[in-house]
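Taking the form predicted on its own, here's one chain by itself in structure tokens.
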Amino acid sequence: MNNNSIEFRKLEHLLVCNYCDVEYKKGTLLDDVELIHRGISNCDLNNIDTSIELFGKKLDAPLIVAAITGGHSKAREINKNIAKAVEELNLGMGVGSQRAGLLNSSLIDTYSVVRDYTSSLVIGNLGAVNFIEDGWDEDIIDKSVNMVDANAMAIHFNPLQEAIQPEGDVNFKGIYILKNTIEDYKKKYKNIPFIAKQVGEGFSREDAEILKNIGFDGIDVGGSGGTSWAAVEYHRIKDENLKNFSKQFLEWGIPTAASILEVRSVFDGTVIGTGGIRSGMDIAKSMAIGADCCGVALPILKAALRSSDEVINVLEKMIKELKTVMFLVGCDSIEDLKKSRYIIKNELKEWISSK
């Protein structure tokens, strides 16, 4: 694949997302998340802490930008408006697959542009399939840490993308390729933190006993709920048989909350709660039931293609809704609310009981 149709890929995938109806419509399952309610709450709703630490850096919410894009030459606009709101929110972000700039020198400015507007928490981002069929290795992952001043490196799975994908590979046999890479990377270069992407497919939890053998130090759950990345190429198919062939994989993957519950029934690192957080209820019930920080992409993707200004908007408005939660359940800080009793109803409930 040449250079250029990556590139444009890129801007396919931004215009899809901002134009078209990509996100699933099962949803997330966090509606099966019932908080309990505190009548006496015993919080001070204007003291309510937020704050978490994340990979070695201090956040001030549980709340970082998942990753969105980089290779094109709008996406240099959209990580910069992503970069100027977490910088004044104190929140982290991650940027989109790195893979255009190792294969394009041209194109590196619009993921480093972050750097240019952020001290904070950034999350560099590479395909595990490119370890398998590219034979990436160690010097990869340092060029693309160097590219962001990367604090951790993402490596995502997405083979239901890939499979309906015209021009995907869907080599993932032999991923614990990955163990002895990221052992290398932290032996030869830094010691930062691997964590292990979905794209919003879900991880179960036998994929959770694998990736914590390979050596992950996160999991990022992308569950069903958000955005559906077999929708998102669905849309770009010209090809009628293969957008049909496509359309019965829309809905397919493990919803959000119950990726949360598999993924943290057998993995004691960190997990992040992304795919279809679309408010701070969201994320209060992702981290009650397992998460430790959350992610949020396709609403800031909208907001960001306007300006910084619409992203610190949604954030804050996240921000506040989480903290009217805290205090509602009686929590101060983020710690008390992992902690906090909630019921289970429905079909997660189905979930969790199942062998």
Ligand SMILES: Cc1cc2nc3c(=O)[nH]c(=O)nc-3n(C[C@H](O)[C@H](O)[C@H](O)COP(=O)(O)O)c2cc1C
The other form holds:
Number of protein chains: 4
Amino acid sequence: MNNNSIEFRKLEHLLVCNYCDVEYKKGTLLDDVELIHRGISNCDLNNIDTSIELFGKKLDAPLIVAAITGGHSKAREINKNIAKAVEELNLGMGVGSQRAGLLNSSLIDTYSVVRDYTSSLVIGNLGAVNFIEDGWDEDIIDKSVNMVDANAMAIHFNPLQEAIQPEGDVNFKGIYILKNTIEDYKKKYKNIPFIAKQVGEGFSREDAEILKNIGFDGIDVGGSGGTSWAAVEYHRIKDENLKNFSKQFLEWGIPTAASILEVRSVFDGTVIGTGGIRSGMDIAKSMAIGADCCGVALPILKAALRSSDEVINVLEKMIKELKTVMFLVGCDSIEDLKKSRYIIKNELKEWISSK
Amino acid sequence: MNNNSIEFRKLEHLLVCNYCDVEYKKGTLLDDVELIHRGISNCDLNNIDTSIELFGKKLDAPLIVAAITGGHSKAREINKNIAKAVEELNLGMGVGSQRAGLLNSSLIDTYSVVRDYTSSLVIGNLGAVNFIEDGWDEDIIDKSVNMVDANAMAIHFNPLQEAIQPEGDVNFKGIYILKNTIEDYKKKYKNIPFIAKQVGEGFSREDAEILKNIGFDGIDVGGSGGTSWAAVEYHRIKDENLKNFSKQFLEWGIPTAASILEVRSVFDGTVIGTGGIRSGMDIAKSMAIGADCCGVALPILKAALRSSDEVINVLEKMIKELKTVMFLVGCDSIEDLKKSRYIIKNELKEWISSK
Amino acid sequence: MNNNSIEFRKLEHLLVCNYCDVEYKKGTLLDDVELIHRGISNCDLNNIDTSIELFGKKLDAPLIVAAITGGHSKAREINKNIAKAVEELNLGMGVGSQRAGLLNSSLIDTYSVVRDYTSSLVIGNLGAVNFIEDGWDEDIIDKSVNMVDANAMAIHFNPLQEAIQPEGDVNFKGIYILKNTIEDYKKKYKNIPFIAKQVGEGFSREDAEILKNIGFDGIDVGGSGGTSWAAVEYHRIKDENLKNFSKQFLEWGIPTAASILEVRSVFDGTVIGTGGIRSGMDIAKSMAIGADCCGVALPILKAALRSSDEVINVLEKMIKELKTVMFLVGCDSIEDLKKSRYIIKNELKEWISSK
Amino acid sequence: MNNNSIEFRKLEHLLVCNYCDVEYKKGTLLDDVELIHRGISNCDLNNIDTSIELFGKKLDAPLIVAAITGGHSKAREINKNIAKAVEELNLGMGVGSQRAGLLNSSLIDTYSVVRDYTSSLVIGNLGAVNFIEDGWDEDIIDKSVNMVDANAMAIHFNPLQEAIQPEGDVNFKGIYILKNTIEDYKKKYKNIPFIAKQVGEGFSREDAEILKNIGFDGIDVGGSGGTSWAAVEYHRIKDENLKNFSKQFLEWGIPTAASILEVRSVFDGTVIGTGGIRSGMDIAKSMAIGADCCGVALPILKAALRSSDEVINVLEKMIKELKTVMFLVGCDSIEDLKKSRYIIKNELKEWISSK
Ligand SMILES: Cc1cc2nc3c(=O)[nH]c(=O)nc-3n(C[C@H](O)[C@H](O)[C@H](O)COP(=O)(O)O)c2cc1C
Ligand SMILES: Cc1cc2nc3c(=O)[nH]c(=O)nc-3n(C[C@H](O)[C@H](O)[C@H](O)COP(=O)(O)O)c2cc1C
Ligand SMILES: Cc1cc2nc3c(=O)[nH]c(=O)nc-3n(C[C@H](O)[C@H](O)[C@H](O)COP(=O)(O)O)c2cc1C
Ligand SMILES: Cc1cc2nc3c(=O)[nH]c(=O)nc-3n(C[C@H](O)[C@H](O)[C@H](O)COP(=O)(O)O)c2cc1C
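Please show me the structure of the same protein in the form predicted together with the named molecule, now that we have looked at it in the form predicted on its own.
And the full complex, kicking off with our chain again.
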């Protein structure tokens, strides 16, 4: 493994995320959402139904493991552990960027391993910037879908990460090219849903409008509050000047709660709330303000480095909390939860009043 | 006394409340209510009339001792001490949940003792969840009323407490059943008022509308800011996982001030402001924003564990403060106080602007 | 001097004010008023005119020494020091409550001394509560006016102070009696202006309306933020229970900035902003939001206990600051300052939006 | 060099600024502006165009070095270092107040040195107060323009600084005289643009309206948040009373963000955002809320005391950050940036809602 290879970089990302403090200080702003206790409840806690349908699959809770990894030796085990957990709990998962697998076929099984362990929802993952810079097309998508028998395909947008990486691809000009590529893929291959996914800085309302026009079926807001890519790169960078530079952007981005509200205000498709989701309370609040499902990466990564059971523990704890919150806000079902009243306070209020 | 018996649990609750810090950190939000000094007063402090009529009884101040206990040896003394104080000051009181007395008739006198010491307002207490789970009916109510010669009957709703107790009853589905039960009781037995009572997490506006439809005459908001049931259970729980789980809910609930405003906005009946009421200032503010009376539990419990005189001291101090505040806001009577101007600040403002 | 005599109490007040921290923690809310820098100024700092006319007298700055003392040996010197300073700077002053002088004619010269040193504006001082409780009439007013050859008469309202003093007069019921008394005095004796004066807890909008009806020509808001009477009494009280009681009211009252805004919103007469005025910036802000003049007590008391020159120093410093602020907000005259734009922030905003 | 001479004072200013903490504690309020991440970017970071046209000159970034110095030995080197950097990066610069050069022709080359090193935009600098107090006219302007071959002329307004300096010129009355002087100069000499410049306390909306009427082509808001002149003078003053006096004004002034918004709301000409600009993020925010260009003094002064390369480093870092921010908010050009959506929070919001 070469020091400058994608593999090495991806492994370094994992280690930095596991050992360093890489989370935003400013939070997701979900703390500025207040769910309202229903003193009479009128629910049976043992019969709360948290199931949803996502991209044609039934999930037992509105919770997926967000895209994390693939493309190096350690990745195989992580993806296996996640897949086993997801199968056990009937949830969904994304694999990490499949570029390494496309460039080097010997790495394919670090992704495809997930299908040895789960038949649940699996979401593929490719980078938007490569469609512009490397001329990727519908055939590349097809290879990626087949690699993991993907039920849906996420295209990730990561301008901040690219801008801060010394080796970054920073040409996002002409992103509209994706419109044709997606249409071509759907015509030529399979009609699976496409998701635009941010990796931790969120999408704005304006973004959502463009993504809708491009033809995306879902948007994973990937907002600020959890893993900060500026922080991850900050820990990797040796050069003092570049380190200081990345420091300026440690807190850059749209907090997850704000991004959900912004995107939902103009987008009718599926909205996934990812970025700093750490509890069932966070999930409940995300759903109340407009998300259809939530995604979690960092805590799952840490658990998956240990075992599949650890992943199950983390996910189960969140689901139990979610159920209890639903019981307390008097919602039997996710549908009810999405319609429940909430209060928006403090900084988050500035976002909803922004014209 | 068996470790898992109701009696043992109830006693443990008392001890935890007496020795541990079980109060919400976030407060009642009554601090966000500002009463307005009237520089000319135009009152005689020695002739401030704090009396009210509550459920057909005249009280010398808008203050009752909230439901605390019954059903075990220690309870008898506590209830006696409270009853003596209440008689002395002509206030009112609630007894704790009467379930133990219904299940075990030898415990009845731990409740009925109150009638040996007071002819003031006494409010009975039963749990809403038992009407669903255990099929309780109007005859159970009658037994309970008779047990303490109750002037009014409180039905408590405690979904959070039940959800966090490992041994909790968590089926609140079908709460509308109470409509018939209450009607039947009133027809078959006595036309006394019924109060829906939360135990520390508050009722919302939506709750109040349903409670009105069910036919409740009064609502005791039992809001957040004082005793936190998640905190009480947190201290009792040994298992590390369950302990952590309860921790997530330590601050859950609608602050008392918010709950008073929410309930009053849709409910014309009697509103009792309980939860974190700790001073005459708190009472005055509660009345100004919509309550008809206030209830206090925790400080009274602590005093009642010592003596009846201690209970009197605590209550008298609050009443003296209330009178002074009324003098300073230029209100001779509770009726005036309820019409006085006030300012709502900070977080509480978010609640009144919530649609 | 007897321990329970007015004289002894008044002296104790002076000493507590001089040695203890008796000021409100919450401030005057003048910090929530932002004056707006005028970058071009268009003024000559050496020709800023701070003079005003107050109750028929020309003052060189909108600044008077608020009512402080009279009625005991130490008072004579204090009043002398203040009078000399006021004469030197051509400002105005109030004497303290004249009740002691009315009750004991040997104490008269502790008040009348001011006329040996100044021909500037002097304001007499009587307590509103005595007109109710002791049946005072227009003849009492006449005696008081003559005692200091008063240019105006202040009637102070101090319900909080009375409520907290164990020996307090707490019957303010029937304050409307003042309407006739003032009319009678004006008819029978002299047509001088009457000022309603709070001593540190402020007047509300409702108060101002009543005071207008009673016939007051001016209102000295005497708001919260400076000397707290609950704090003064707190330091004097020995009994632990009473001490704790007074503690509850340490922060009670309408902050000076809020009181100026409230009173000005309904009252066209003269408004004096007293309570926590500590700098020329405070004066400038008070004038901008509606005051016609400001009053200062505590810092003057401390200076007057030393010398007349010290009093001059304190006052001159404030006036120099006031001039500089006027220069920076581009106002040549007090009239201009009263029309200058300002911003209201934070808590003070709650007051102006209160209905 | 005499201790009281302008030269000595100017040198002392430099040293105080270099060694002491002279910056406002309250900040520029640019932190209350939130730019909105655009997750899709749709820009190529390597092709972001930050160029603007300012006063007829093309600049490679919307950034000039604000007026700092001239008139003493050290000034020559500082101006040389700045000029070299500005030439290298194709930006603009202002020279310090040219009064010393006008009074003493041997000091002229401490200003004119800039033209030995740059043909970029150079802005001359004179004090508004001298046109009133010393009767300066269009010929003085002509001499100043010629001294540095100025492309534009800044007239600085510094009432606070003058008010606090014991030796200050404090007569700003009759500032309208500038209208004729500027007209006369333009008619008789050259039609170059005139800029009204504050030195760190900001211009208000009312100021901007007057400056427009006087005929200024541009306004450099020179707002609060960076160098505080009260702080600079505070460090210079020895006398304890004067020191305390200046302390009252350490935080006086309109924060830069507020001043940009105020000025832009009524002024169509060129707006320069100076005062506390310390990063490319600050520049981007200033442009988004209404500035056409930004100016920086303090960090440049510190760098210029070392070398020209240091100045280049500071400026380049800011430009790189600006480009990255533009990439992240999806703006290819400054024109786009000026139209991008932003959120205004907290205290800054009070300014825009002020009538
Ligand atoms: C180690 C690591 C690797 C990641 N790799 C990818 C990736 O390849 N593709 C992608 O779309 N997102 C990737 N993400 C972003 C996550 O999917 C998620 O959006 C982000 O971490 C925010 O969620 P969190 O706060 O729960 O970690 C990665 C995150 C982590 C921590
Ligand atoms: C030890 C203890 C026991 C309680 N038991 C009951 C009960 O049996 N029934 C009930 O309706 N409320 C019960 N409560 C709730 C109180 O009536 C009250 O609503 C709550 O404690 C909030 O008031 P506080 O902050 O003044 O304690 C109990 C409270 C305490 C502290
Ligand atoms: C020692 C002392 C005595 C006072 N006595 C009187 C008084 O007799 N009559 C009165 O109207 N106000 C009296 N006041 C109140 C002051 O006039 C003033 O309203 C109040 O102290 C608030 O101003 P400050 O914060 O500048 O002290 C007294 C204040 C002090 C400190
Ligand atoms: C040492 C020093 C000298 C200055 N001299 C002048 C001057 O002569 N003329 C002027 O218009 N501004 C002058 N300024 C003000 C600056 O141009 C600028 O408006 C102000 O310092 C705020 O910017 P900053 O926070 O980046 O320092 C000077 C600033 C400093 C620090």
